[in-house]
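To begin, one chain is listed below as C-alpha cells, in the form predicted on its own.
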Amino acid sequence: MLKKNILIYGATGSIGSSVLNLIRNNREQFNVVGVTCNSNIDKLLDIANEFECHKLGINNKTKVQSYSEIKNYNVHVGLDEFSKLIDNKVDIIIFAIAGSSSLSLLMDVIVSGKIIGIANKECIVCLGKTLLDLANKSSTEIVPLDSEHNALFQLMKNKNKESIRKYTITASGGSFLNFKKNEMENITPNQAISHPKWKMGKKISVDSSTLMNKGLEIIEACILFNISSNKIDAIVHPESIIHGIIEFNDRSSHAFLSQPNMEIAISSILFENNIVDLKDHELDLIKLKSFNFFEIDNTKFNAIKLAKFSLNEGGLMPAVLNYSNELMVESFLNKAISFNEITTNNEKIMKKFLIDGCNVQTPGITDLNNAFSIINSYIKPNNSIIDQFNR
C-alpha cells in the first residue's frame, strides 16, 4: 500500500494532537512530511522525532534561538515562511492554524490542488467565497473538519442539494445554558473557558458560551456548501451526539450521530468510505438513554442573529463581526468588559461599520486589513468602546 504523505499546519494543538493519534494507530498507511506550531517547539520537536519528521515550520521568531537542535532539521520561520512546506509529495493538507492572522497562508495552501483539511473557521469567514473560487480554479478539494461542518459534508455526499430543505447543526448550550441574562452579566473568565463537553482553547471557549462559535459556524456553512442564511439554524442538544442534520422535502431527516471527538471527523479526509475502526469512540445508544433539543434563546444568545445579520449584509460584514469579536473576547478575558459586553459591542461596531460606509461588496485581503484598521480605530486605548457609539 502507498502510504499518504501528510503536513500538519498547527500540528502541536488539539486538532494537530487527533491528526497524530490516528495516524499513530496507522502508522503503515501515512507519513509525516511537515509539522508546524507558533511557539510550542518542545512539543513540535517530540514530534518530529516521533514521526521521523524533518521539515518544520515554527512562527515565534524569537524562540527559535534557544534550540540549537533544530539545525538538524529543514526549519522554516515565521508564518510567511510556510508555504514552502508545500511540495509535490504532499497528498493532505490539515490546516488547524487558529484565527485570521493565517489568511495569506492559507491562500497560497488553497492554490496548491492537494486536498485540505481546514480547522480554521475565522478565515472562511473573513474570505471564504474568494478562498473557495481560488480552490474551485486549481482543483483543490476542501474537507472540513469542524465536527458540525464535517458532520454535513458527509450527510450531503452523494445527495440532490434541491432535495434538502433545512440543514441544522448542534450546540451544546455551552455552561450557562440555564443562567439568566442578569446573571450572565457577572460571568468571568474562569467561568468561561470551562466547557462541558469539548476541551478547547480559552477563546473559542468564550465563543462557545456566547454561541458565536455556533453563530460563526452558520456563516461558515452558508460560504462552504453555498447556502442561503434562512435555510440554516441551529439548536441546542446537550448530549452533544448528533452533529448535524439535514431535512429533505419530504420532510424526512438524516442525522450525524457520533461521540464528541474530533478524531471522528478528521477521520473522513485520511481515510476513505468511514473504513477505519475507531472502537475508542463507539456509540452506544442503549447506555445514553435520551437526547434532548432546545430553541435558542436569542434574546440571552443573540451571536446567532448577528451572525444571519452579518451575511445578509454580505460583502466585509462577516469579517467584521470575526475580528470585532475576536476584539472583544481579549477584552473580556482581560476584565475590560463584561461577558455580556461581547456581543452588544460587536453588534455596535457592525452598525457603526455599516454607517460609516465601509462596507466592500467583493473583498479581497486589502479591504479586509482596511477594515481591520477600522475596526481598531473604534476603540479606546482602554479597551472600552469609543463614546459615540452610545449616541
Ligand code: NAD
Given for the second form:
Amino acid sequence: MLKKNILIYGATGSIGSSVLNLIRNNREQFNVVGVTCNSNIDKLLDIANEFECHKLGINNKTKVQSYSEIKNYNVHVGLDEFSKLIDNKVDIIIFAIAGSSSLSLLMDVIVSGKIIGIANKECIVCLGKTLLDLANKSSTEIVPLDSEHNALFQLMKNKNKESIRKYTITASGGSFLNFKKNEMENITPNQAISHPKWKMGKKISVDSSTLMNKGLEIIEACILFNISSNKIDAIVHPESIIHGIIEFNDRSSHAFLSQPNMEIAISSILFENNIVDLKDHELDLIKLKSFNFFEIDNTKFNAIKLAKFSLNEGGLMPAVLNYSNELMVESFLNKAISFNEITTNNEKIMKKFLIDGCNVQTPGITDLNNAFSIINSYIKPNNSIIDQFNR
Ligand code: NAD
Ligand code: MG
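Form predicted on its own done, so how does the form predicted together with the ligand look?
Starting with the chain above, the whole complex follows.
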C-alpha cells in the first residue's frame, strides 16, 4: 500500500496529538512529512524524532536560537514561512493551529490543491466565504474536523441538500451549566480550562464554558455548508455522544453518534470510507442508558445570540465577534477581566463597531486587518472597553 504523506500544522497541540496517535497506531499507512509548533520546541523535536520527520516549522524566533540540534532538520522559522512546508509529496494537510493569527497561512494552504482537514474554527469564522471560494478555484478539498461539523459533513454525504430542513449541533453545556449567573462572576481560569467531556487546548476550553465555542460553531456551520442562520441551532446534550443531527422535510432525522473523542472525526480524513478499527472508542449504548437534551439558557449564556446577530449583520461582524473574543479570553486567562466580562465586552465591542459605521460587506484580508486595529483601539490600558457612545 502506498503511504500517505501528512503535514500537520499545530502538531504539538491537542488536535495535533490526536492526529499523531492515529498515525502511531497505523504507521504502515502514513509518513509524517512536516510538523509545526508555536514555541514548544522540545515537544516538536520529540515528535520529529518519533515519526522520523525532517521538516519543521517553529513560530518562536527567539527561542529557536537556543536549540543547536535543529541544524539537523530543515526548519522554517516564523508563521509566515510555514507555507514552504507544502511540496508535491504532501497528500493531506491538517490545519490545527489555534486562533486567527494563522489566517494568512491558511490562505496560502487553501490554494495548495491538497486535501485539508481544518480544525481551526477562528479562521473560518473570520474569512470563511473567501477561503471556500479560493479552495474551490484551486480544487482543494476541505474536510471539517470540528466534531459537530465533521458529523454534519458525514451525515450530508450523498444527501440532497434541498431535502434538509434543519441542522442541529450539540453542546456539552461546559463546566458551568448549572451555575447561577452571580456564581459565574468568580469563575477562575483554572476552573474554566478543565472541560467535563473533551480534553482540549486552553482557549477552546474557555470558549466551551462561555458557550462562545457553540456560537462560533454556528457561524462556522453556516459558512461551511452555506446555510442561513435560521436553519441551525444548538442544544445542550451533556453526554456528548450525539454531535450533529440533520432533519429532513419528511421530519425524519439522522444523527451522528460517537464517543467524545477527536480521533473519530480526524479518522474520516486519514482513512477513506471509515475503514479503520478504532476499537478503543467503542460506544456502548446499554452502559450509557440515557441521553439528555436541554434548551440553551440564553439569559445566562448570550453567545449564541451574539453569533446569530453577527451573522445577520454580515460582512465583518462574525470576524469582529471572533477577534474580540480571542482578546477577551486571553485577558481572562491573564486574570485581567472576570469570566462574565468576556461576553459583556464582546457585545460592547460589536455594538461600538457597528455604531462607528465600520462594518464592510464582502470584506477582504485588508478590511479584516483594519477591523482588528479598530478593535484594539477600543480597549483601554486598564482592560475596560471605550464606551460605545463616546466617539
Ligand atoms: P492547542 O492550544 O492545544 O494547540 C494549538 C497548536 O497551535 C499548538 O501546536 C501550538 O503550538 C500552535 N500555535 C498556537 N499559536 C500559534 C502561532 N501563533 N503560530 C504557530 N503555531 C501556533 O489547541 P487545540 O485544542 O489543539 O485546538 C486547535 C484548533 O482546533 C483551535 O482552533 C480549536 O478551536 C480547534 N478545535 C479543537 C478541538 C479540540 O478538541 N481540541 C475541537 C474542535 C476544534
Ligand atoms: Mg466542536
